[in-house]
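One chain follows as structure tokens, the form predicted alone.
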Amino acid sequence: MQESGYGRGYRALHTAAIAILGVLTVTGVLLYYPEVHTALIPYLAAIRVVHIVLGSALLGMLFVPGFFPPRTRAWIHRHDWKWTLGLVGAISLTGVVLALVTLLPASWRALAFSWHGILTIVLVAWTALHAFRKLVKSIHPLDSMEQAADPERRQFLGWALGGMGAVLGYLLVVPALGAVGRSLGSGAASAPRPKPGGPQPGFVLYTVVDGYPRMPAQRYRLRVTGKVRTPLELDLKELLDLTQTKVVRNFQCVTGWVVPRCHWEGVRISDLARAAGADPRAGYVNFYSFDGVYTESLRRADAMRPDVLLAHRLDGYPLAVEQGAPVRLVVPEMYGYKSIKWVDRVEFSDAPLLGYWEQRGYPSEATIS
């Protein structure tokens, strides 16, 4: 019997969905893993757009059988469709949470980031199993456990909304339970313990050059230049002799991961400005890294916030090289790309620099709401 046009359409939809899942997996790896992430910095914004658009398209494609049931019952098996729809729906929901990074609490984003990856791994494994079963022709005949998908619209919407609601409920309930646990004194062990030497746990480590630049403490100099009354050149001991400030804040990357309650210690930019006699009319503070490539810029009003530091300690230990030793900028109210590492020059200026990431499409205003 000749295959109906409707059947051909579903076969094409199935093929397109597999291709899109493959591209989503590849782009997800490119966006997450620092081993490949840093080699593609100029293209990350475009890759992220492709990832979001294709993810949305895949979710939409999986709704098609619910609203346009296939004419031939053999084209789609109910459990295959339900599992795939549930997984893609849950992944999409965690993706929405990540996309709304300026609207939702950090605890939501941290959970969403973890579950976005976990559910993607499950989906890829499920797809591989599905493909294997198809390959060896081990699909059971249609029976009560594997009926063709021809649900009533109410039943279909119940499946989709039920799965998404379960994930949303998880994202709501777990942070609440965590808050209750902390209030009862049981939350102290939930975060990874700090360790002496090496990077502190929880961070995804990035560098935009070949390797991590090193500066021996005895050779380090911090220059404070630009519109200042007294230009400074401070060695590490002189920097540590300035007023030291400790802050405890979350650290969040624009890609979605969060390290909660980081304990930073260092010198406020406002105290550095006072020591150098910075001109109050200088509207920007520019920062340079001794990696020779990375730059950043803050509006003066943002740089003068009491929790903006040139930090030299994290969680009670001196910074590791991978995390910016000897000195890095910390801007807790902004995404991590504003917190430039390996700082060796601070410039008070009338004009901002176009920072490294901003040159590649990231916004200059990176405040976390």
Ligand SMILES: Nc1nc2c(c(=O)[nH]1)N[C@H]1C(S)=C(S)[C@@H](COP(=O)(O)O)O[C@H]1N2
Second form
Amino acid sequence: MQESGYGRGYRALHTAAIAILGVLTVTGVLLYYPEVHTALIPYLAAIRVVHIVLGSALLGMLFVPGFFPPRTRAWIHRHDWKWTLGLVGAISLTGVVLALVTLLPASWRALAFSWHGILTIVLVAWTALHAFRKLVKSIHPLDSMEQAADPERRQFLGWALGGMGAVLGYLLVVPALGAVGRSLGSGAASAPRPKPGGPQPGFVLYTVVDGYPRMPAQRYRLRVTGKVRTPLELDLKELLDLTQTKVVRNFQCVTGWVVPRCHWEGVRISDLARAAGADPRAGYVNFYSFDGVYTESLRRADAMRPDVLLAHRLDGYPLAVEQGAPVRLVVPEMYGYKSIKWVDRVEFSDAPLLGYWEQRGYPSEATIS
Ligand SMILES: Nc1nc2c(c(=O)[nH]1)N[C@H]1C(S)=C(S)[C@@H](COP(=O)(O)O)O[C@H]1N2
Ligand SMILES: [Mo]
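To complete the pair, please output the form predicted together with this ligand; the form predicted alone was given just before.
Next comes the full complex, this chain leading.
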């Protein structure tokens, strides 16, 4: 293969860019797929940082030829570079929207989420094609790919590439398009049909411990502690004797999925505060899970909103174990990570608790704009 014009530096840059794209694709898939995502929760924050740092590095690297033009022009197919730069630029832009977590409107985020994936597929397919063309050229140095491949072989290559595209499409484009559809119609979208028993459709069932903690209903107690006149210890029946409230709201995880129009039923935190005689000067409400690990915290004013519930029913059925049975918090105005599952203690306090995800870099203020 001709070496002329390919500076060593450019060669290294090119190799590094492709390697980084590979790592970005892998870390991106890890962050995206709910099944994998769930298993990797302890490492997600680190994977996310690696993904963002490498993504920025790749974008930066692509500008190098613009600032340090190579001496000869023959070395580069300008279009290869421009296409890549354009695509990576667009992917980075959608990435920035995603990384800002809560600063931008949720609808932007959902769109960015889909396009981050769709454009990545295009980029990876494009890179594969580019690598493939080079490979064919290096095997047949004198010819372009079209001339090198005889018709039969071309047909085979066509099928092979088509097959690869179909697999990629199935894995990424289809769910991404689904997400676009859901994000465009999130207000109007009909809720999935409720299932009697078991987790409700549409939710991704998260846990940060091994498995989903199970608590027999007879053994369950909810403690209300901290700055309260009367600390409470309620069994399920006593909880059901308090005023019950129903709300119908979308439930949205910060990673992009939304379940429209969830019917929650439970006890308002404001009603619980009244029952326990919570000190009005306690500025925060902290929540603990009997999974032993997860915690959350709300400013008192947020917790007192009429749609913030300790819920025990969803879509007409008792909560499933996977979704926080017997009782979970629901904060419809905020991203899902605020809605702590398997709640067994509510504490009125002067000081906020740094929640599980907040300790890992998520903002405490998680209002969906
Ligand atoms: N105890 C506990 N509560 C939790 C979580 C968790 O892992 N453990 N995940 C949170 C996140 S990030 C989301 S999006 C929702 C998901 O609710 P679901 O599992 O019912 O879909 O629960 C939240 N509450
Ligand atoms: Mo989430």
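So that the term is clear: the rigid core is the largest set of C-alpha atoms that superpose within 1.5 Å between two forms. Source: prediction; values computed, not measured. Numbering follows the first chain given and starts at 1.
- Superposed on the core, the two forms barely differ at P326: its CA moves less than 2 Å between the two forms.
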